[in-house]
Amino acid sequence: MEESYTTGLPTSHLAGSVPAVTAGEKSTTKQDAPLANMQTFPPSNAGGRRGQVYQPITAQTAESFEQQPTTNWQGVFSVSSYSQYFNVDTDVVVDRMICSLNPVRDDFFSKIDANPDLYGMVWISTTLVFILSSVGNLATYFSVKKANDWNFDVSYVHSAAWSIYGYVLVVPMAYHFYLQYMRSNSNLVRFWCLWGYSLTIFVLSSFLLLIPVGVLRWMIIITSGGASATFVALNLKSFIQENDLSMAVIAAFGLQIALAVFIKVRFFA
């Protein structure tokens, strides 16, 4: 009696009991479970879709990530973003310096297109700062009749540094942002490279300005400034290739002439 009474009661409401699984629920459970593959890590989250295999990050992949150009402001002001532009041979720098001495050539951008560098800009600018401060003082020494009346003018170093570095950095940046605003061709590194190499002729002409003849000094500096201005203007015009921006080319020519006049008045008066 007790045995038949006990088996007749429903047991689904009792604590600790587990409901039975029907055949339909078994098939549904099997379809919902993702297919696991022990040789694919991590397993796919798309319901067992095969073909999505985990690929670890290798050294080649990491290098490709590092070589991707930075487009945000953090990349613009990061030193590591410009390290590749200092990887240039001395022969290449010398060849570009010689090219900058020919004012009628307008193919400078095509020459540096494969590998624009900033090494030439930094090296030429620093050399010009040193030469202007030293040769300028030497020219003052030659113009003084008595050696006892001459003293080394340290202000020449300050004037050369802020004028040359400021010019070669700010002017290309101003043209870059202006041409971007005008929706024209613009590349900041190439502009820095162009204006940096345009100072090569001033490095050479500074030694000729030691000649203590005022008229001859003016002829030398105007000739040097005109050659440098023509070099910048022609190459900038070939790079922009737009007629409505001719005023920008004329302004670049005028800025180079103004720099030449400043060098003459400040260091070789």
Second form
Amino acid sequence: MEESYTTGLPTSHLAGSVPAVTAGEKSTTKQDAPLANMQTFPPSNAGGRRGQVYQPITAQTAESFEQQPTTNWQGVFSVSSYSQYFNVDTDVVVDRMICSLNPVRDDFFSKIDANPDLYGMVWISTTLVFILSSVGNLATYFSVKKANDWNFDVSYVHSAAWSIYGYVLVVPMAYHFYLQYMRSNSNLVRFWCLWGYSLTIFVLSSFLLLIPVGVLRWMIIITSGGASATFVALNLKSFIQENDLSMAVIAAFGLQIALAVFIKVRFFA
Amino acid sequence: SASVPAPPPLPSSRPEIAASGFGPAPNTLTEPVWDTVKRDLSRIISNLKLVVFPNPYREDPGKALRDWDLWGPFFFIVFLGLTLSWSASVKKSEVFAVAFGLLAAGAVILTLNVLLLGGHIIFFQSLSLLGYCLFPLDVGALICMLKDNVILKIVVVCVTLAWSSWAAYPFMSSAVNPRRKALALYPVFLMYVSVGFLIIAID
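For the form predicted together with its partner chain instead of the form predicted on its own, what are the coordinates?
First the chain shown before, then all remaining chains and molecules of the complex.
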């Protein structure tokens, strides 16, 4: 509900006062403000884009379809404007997770095209943070001779949280901005979805990394890191479709391998 | 000069005021403190009985608490934090902070998760329910603090974890679309497992 400030009092003569909003500048009032729409992020001022941005048809947008999708910040704090990114069922999420374990196919983007979700990114990364800090501590517990010498190392929780959340939030954003800069098509939500699901394999391999044989641990992490990196790189290549951006694809591969090595070295040394 | 008029005389005999809906609301501001505490305690206990204990006469296991409150969850979260803090031999205040933050933020995030998945719950009612479902883990943490044996800890934590999850299951699963049940329940399970792990690992 928007209050109307049309008291009619002229206040612009008061030094430093904010001019009152007049009725003429009000947009059409509906009970739902235009939703915060990540497809228009960052807000673009290109004239042709306004009013023609594709919005997935949800219950709310169907009502307010005639409204211009302005970048109105009122939608940022309402839960309903984000529920379009969580519109998935259990079998859909499981199917996407299984697809991420398979490094050979590059159809992930076509799978998520109609309905990219952030559920996978949020909860797979949270699971990985928990698994790394708990299984990592368990691994040190098994390698200690006497049980009394072992202490739960809280720094594992800090490292896990900063590294995993940082990686899964920052890397897709960096790619999104880079591709926008190179004037290629790019979609932040789909990138977050891709990188989020690519962490699934690390959740599984963390349990295997409990085995205390040094060489075996390196083999496990190289295999799973390689699979995950191939998954990311192949799908990114199918999305970008421009040959002179192949360095970006190779960099994505390299970053995922670096994450895998970091996990092994930091948590399962 | 007018003196202050005397306040209207209170009725000499106050019958036990039940929420009957008739007559004026009970004047809770002037009642003895013990009455207030007793009323809140009895509400906490009755909510606990409804949520956590097997109750064959419960009319609908998925139905949320009618009389939810936030005192109970607050006590249980603080108690769990204190118990973990007492059990820890080093960094006691950090342990309390981690436990309290994990549980409080976790309850909020779990509720948001259900709302984002298109479920229908009331925010504070869900916080209340998730707080009450911590009671078994409180009991488990207390036992683990008193008896410091790894095998016993693992067994106790597993049992109380299962009990907590069992208590939270009907409420969470009925709040969302049945095809998304697992998506709503998994984070609850994850939070209880991480709390259980914290109980085992703190020594």
